[in-house]
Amino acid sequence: MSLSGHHILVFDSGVGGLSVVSEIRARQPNAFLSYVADDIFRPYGNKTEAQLQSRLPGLLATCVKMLDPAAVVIACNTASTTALPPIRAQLNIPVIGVVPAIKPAAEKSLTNAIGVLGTPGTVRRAYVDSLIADFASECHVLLQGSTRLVAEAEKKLAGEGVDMRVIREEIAPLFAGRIGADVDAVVLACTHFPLLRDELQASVTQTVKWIDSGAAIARRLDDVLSDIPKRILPTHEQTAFLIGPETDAIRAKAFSNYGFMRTVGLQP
């Protein structure tokens, strides 16, 4: 018997979007999810705005034509802060992006000292500056960009050990000096980073709230889907499509842990 519901496409440069998938599945347990990882072009954090704006609208249009979802979740802070308007202009279905959780971090901080931990491509964007001006103007805000943490998250999901020395080195600037000593909330402004929450917490001595946007994205998706009629869902297994060569069994197991029982490699 065919089931009806909502088909959602989750897109990221790699495995980071799985942290968002967890939140979506918690709120939409009966939704059908497809996942696309742009493996061959990651990390997005070291790509220019022009490169991402040139690549992503056409790539997402192809994915939507291939999969026919009801909505798209861009589960990537860098992609959302650089290319969301042209992506939306290219597609005729709702597109939900990621907003770095600067507002809730500022609200939850008791010391008015917060950190923003993202990729270099996110933390240097004018969009982030605007969020800080709008929602954290009374806070000291320390910014730290890292692509090495993206690699560590990818390693963790592949079943490899995480290098705690890298974790400590990459986040050290957020906790340095007088302001750093007061930081009590850190925005995880890359969807890869919630996958390293335990390792991040183990690398600091002070009490820190690690705040990401996954739950907010899932709530926003709820609102969007409430206005979209349900359709007959695909009958094949929920699938992760990986653009590039990395479709080995270990990586497939990582995706299966998040409900994607089939992993397919797509040649660019």
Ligand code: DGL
Given for the second form:
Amino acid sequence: MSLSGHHILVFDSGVGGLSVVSEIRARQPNAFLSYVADDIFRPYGNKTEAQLQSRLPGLLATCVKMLDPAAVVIACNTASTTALPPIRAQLNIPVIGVVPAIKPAAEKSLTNAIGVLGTPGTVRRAYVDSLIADFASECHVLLQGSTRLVAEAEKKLAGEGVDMRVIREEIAPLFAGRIGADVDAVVLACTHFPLLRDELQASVTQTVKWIDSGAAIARRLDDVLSDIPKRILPTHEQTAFLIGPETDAIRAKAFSNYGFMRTVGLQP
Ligand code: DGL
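Could you give the coordinates for the form predicted together with this ligand, as opposed to the form predicted alone above?
Full complex below, order starting with the chain above.
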């Protein structure tokens, strides 16, 4: 029997988009998702704007041609803050990007001292500066970029242990000095980082709200899909396509925990 619904493509440089997948599945338990991880080009956080702007529109166009989804979720802050307009220009379906949760963090902070923990690329982007100017102008904002945390999240989902020393070292600048001591809200401005929420929480002594954008993207996706007619869904299992060689069984198991029962390696 063929089912109808919406087929959505979720894209990230690696496993980070799975933190967004959780939120999408919580709102839409019957959603049919495909996932693409650009493993071979990860981490995005240390790539230049020009590199991402030249790679991503063509890559997403190829994925959309291959999978024919109704909409694309760019579940990656680095890609969203760098290349959303050129990606949208290449595709004729809705593209939903991630907006770092600076506004909710500023609203929730009682001390008006917030941190933004993203990739080095994201925390340098003009888009983040304008979010801060628009929504957190009353706050002290400490920015911290990390690619080592991206690697720790990948390790965690590949079944390897997380190095807590790395977690502590990478977030220490957010809690240093007089302003750092006041920080009570931290924006998780990289989709890999909610996967490390327990480890982040265990690495600080002060009370901190860790705020990500996953639920907001899932809500936005609901709105977008409400205007799109349902279609017959693919009959194969929901699949994670991994660009590159990292398709071992443990990583495949991690994807299956998020509803992707099949993992397929794609050669770049
Ligand atoms: N998960 C991504 C993000 O939200 C990218 C991490 C990376 O590849 O550096 O920024």
